[in-house]
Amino acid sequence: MADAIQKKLKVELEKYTQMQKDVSKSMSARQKLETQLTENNIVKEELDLLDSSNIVYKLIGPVLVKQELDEAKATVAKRLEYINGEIQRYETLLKDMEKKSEQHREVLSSLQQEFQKAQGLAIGKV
């Protein structure tokens, strides 16, 4: 009986470990998005300081290409919208992962208790 519980415990522990790795990856991706959001907000603030007489350039590969101010502002606004949407998606994903992680912890805890009881019974029989 203890062997069966031990196998279950091992499988659940592997699932929990994988879940923790996934949480870590998602948090890392979310941090990258936060950095991009900050950078794009700085760009937006700088573009807001300009008027139509200023010239804006966009870097495409190794070349600077002239771009309309309104077009640049629209591009940055779309980028900010996209990044905010992705951050929200990761927030939801992380909340779901935390719930699942908590469930795995509870299952692991109960399996550990069962395993300890089974070991205690096995020792008592010997």
Given for the second form:
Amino acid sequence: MADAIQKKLKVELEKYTQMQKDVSKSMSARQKLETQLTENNIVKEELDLLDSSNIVYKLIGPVLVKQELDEAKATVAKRLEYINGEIQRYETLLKDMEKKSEQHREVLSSLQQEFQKAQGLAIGKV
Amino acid sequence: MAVNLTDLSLPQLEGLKAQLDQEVEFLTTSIGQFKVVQTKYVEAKDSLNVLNKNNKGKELLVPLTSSMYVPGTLNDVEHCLVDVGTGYYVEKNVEDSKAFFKRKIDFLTKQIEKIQPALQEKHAMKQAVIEVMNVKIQQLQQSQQSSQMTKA
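Could you present the same protein in the form predicted together with the partner chain, rather than the form predicted on its own shown above?
Starting with the chain above, the whole complex follows.
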């Protein structure tokens, strides 16, 4: 009896650690997005300060390519939109994972209690 | 923080200290990085001073690679190309470029000023935790000694 529960406990524990790993992975991805968001916001601010007398270049590989200011602005705006969407996506994903790990923790603790009880019984029998 | 530090057990304090250690280190490296970038901007702004009318047409050596230079003449002293981030470069006149660097330097100064109090606060908290830990350790040692005495 105790052995079976222990096996189950081990499996569940492995699942749980895997879940924690996924959570931290998503966390760091979200953090990276946050950094990109700030970076792009700074670029947007700079581009907004420019007028048509300024020439904008885009670095593509090692080459600087001339680009229209409006085009650059549109690109950055689109990027910001994308990043914000991604952050939202990760936010819901993380919330979902949080809920799941909460449930999992409960399963784990009840299993642990069961295991302890079974162990106590086994010792009592001997 | 509503929790009284003296109510916590030694392992809990240990954990708290480790967490504070991490936070202090993170903030310290952040400030260090800000300062490095800020120096870069200050240097860039200073080197813009070379681009003035007096130096127009002067000869200079242009580094093609880190070990090879070719002669050139300073033709345009009004414009330079500034990296504004994420791969975008903007051609600005010298005044605008200086304003750009000044903006960046001020921005970084503000960020550093924002972080500094947080760092100090974390540092003070860490110090408090260490103090409480020391007191607890001493109490523990004393109680151990006295129990040994009664045994003997």
